[in-house]
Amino acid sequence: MIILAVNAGSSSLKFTGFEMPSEDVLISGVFERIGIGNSFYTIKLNGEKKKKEVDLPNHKVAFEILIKELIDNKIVESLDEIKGVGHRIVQGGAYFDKTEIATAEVIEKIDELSSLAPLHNPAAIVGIKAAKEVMPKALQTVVFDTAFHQTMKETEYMYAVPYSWYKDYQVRKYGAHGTSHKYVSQRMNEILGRYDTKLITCHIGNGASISAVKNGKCVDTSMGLTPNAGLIMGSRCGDMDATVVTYVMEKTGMSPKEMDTILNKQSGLLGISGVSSDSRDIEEGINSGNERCKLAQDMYVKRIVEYISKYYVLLEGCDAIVFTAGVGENSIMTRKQILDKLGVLGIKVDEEANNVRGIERKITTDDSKIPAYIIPTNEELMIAKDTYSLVLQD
């Protein structure tokens, strides 16, 4: 059975085709600059990448080209072989705690939540409608980044602001990266061979979040109403005194939109270092003696350590720490710095084991009181697995 996992942006469409239940990747790629000219797409097939320039006026055309590629490359003989299409949705609010079939009612709720994810939810709806037009017989599902975090209690997801803000404007913590946290926590449980576990999962990339997961369910997560909460990120500030916002706005006359741009796109590693939002550039800066890069990295690591420590206490212990996403999977230095600072918990880094990038493995010594692992995330596979399950039930 063939399942497509897709992620539609306002001018892009990422896709991965899986054979299920074997989970073999058949094709992957991305359509770019949809509707804005000079468009093209890249596909990866049998380990080979190809880039093709093509007119992409809308997402429907992108899906039509994708189907043509599937047929031309003999991945499918007809549309009927594609049984499901899983769509990534950033914001599901408090409505959705699991993957759902993309009914008209569900799509209406996704649209209703667009104010909480204005760049993502509307684009996803465009993708869903386009996929339904091109593949009307395939089951369309929606997989929410926020769903995994809906098991949090009120004490974790509420803010200490007027309660009416929660009732009237849905102001609360929703979290993000839920599909990734769900995938790596499930994989960690498989490795440990048990499911009554206390895990701290660290999705550390340009955007970053940490989750406390007990017995497979999220207890707390670092991102909030929006992704700009918790950790210091590539260009996001993360946690800070909220009054900084009103203070600087009064001093400068800055508009809310201007402030939002600075906090999301000009802060974090970029804002502190003045060099880059990319962790690799920060490491290069440190190696060349750039003190602001060193400051940025030290603050970055400190915040991650603080959240891991907080969740260790919240969970009353920890069976494993997981590193995933771009930095978590690939930054040898960052992982070592984090784990060294957690030495008070009896954690010991295995320097040789940690000297890898993007490989699943344990990176602590056998006598470390808490094991730490690298587990490469696979959100696309998680989307495909959830969609496959719903296809079987349909």
Contents of the next structure:
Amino acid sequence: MIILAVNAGSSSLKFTGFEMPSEDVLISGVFERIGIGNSFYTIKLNGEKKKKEVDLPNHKVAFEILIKELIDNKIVESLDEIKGVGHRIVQGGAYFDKTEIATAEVIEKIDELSSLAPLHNPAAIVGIKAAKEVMPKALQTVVFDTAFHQTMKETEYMYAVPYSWYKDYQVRKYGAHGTSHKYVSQRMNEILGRYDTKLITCHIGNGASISAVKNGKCVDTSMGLTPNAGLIMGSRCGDMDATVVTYVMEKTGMSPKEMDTILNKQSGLLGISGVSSDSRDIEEGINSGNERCKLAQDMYVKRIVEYISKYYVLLEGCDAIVFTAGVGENSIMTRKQILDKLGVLGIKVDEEANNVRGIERKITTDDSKIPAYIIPTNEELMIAKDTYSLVLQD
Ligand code: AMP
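What about the form predicted in complex with adenosine monophosphate (AMP), after the form predicted on its own?
Okay, now the whole complex, with that chain kicking things off.
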């Protein structure tokens, strides 16, 4: 059977089609500039990549084109072979701790949570509605980025602000990247051959978060009410003294929206270096002697090490550290700097093994007290697997 994993943005629609249960990828791609003109899509199938310019007034048309491509390329004979469509949802609040079928009540709750993810949840609802129209017989499911973190206890998810903020405005930590943390922690357990494990999973991409995972369940994670908490990221500041915000707003007369934009889009590696949010550019800057790139990288690594250290203590030990996402999978330098700083825990990087990009493997020596691994993430597959199991139960 065919399962689609989709991620709808306000003007985009990413998709991957899997044959299940074999997990073979049959088709993948993205529709871009939906509803804003000059739209096009890129598609990968049968080992070929192609780009087509096409009118995309809305997400429904994008799904119709996707179906046509599947039929024209003989991946399916009819629409009925698509048994499930899994939709990525950024914010599931405290309502959802697992993947659900996208019923009207579920969609209503996702909508209710839009104030916590104003750019993402409304766009995902547009995607669900369009998919339902085009594929009425397929089971539509919703896979939440926050669901994996719902096992956190109050002590981990509460903020030390007036309790009424939690009651009245649901202010608490929800985390993000949950589908990725779940995928790599499951994969790590498979590699270790046991499930009673203590793992620290580092999803370090443009956005970045670290989770402490015990026996397959999230104990704590670094992102918060929104993704702008915890680590220093490409252009997000992560943790800092909250008073910095009110202090600078008073000094400059900046509006909350302007401040939010700066903290999310002009901070992090970009803010400190003044060069770029991309870790490749930071590396290049360091190699050519740029002091602010060096400062940005040192702060970036320090913050990651701080989180790994505190999760080591929280978990009372650690069976493996996992690196994933753009930087985690590809930055040889960043991984080495992190693991070197963790030397006090008896961790020893294997420089030769670490000298790779995007490959699943152990990158520490055999006598390292804690092994570290690169595990390329696969959020789409996780979405497809969850959807497939709901289709089987349906
Ligand atoms: P993601 O958000 O997971 O797609 O990660 C994107 C980020 O990964 C980019 O902004 C880069 O900072 C980083 N990245 C990708 N490739 C490399 C590489 N070869 N070396 C260092 N960083 C990389």
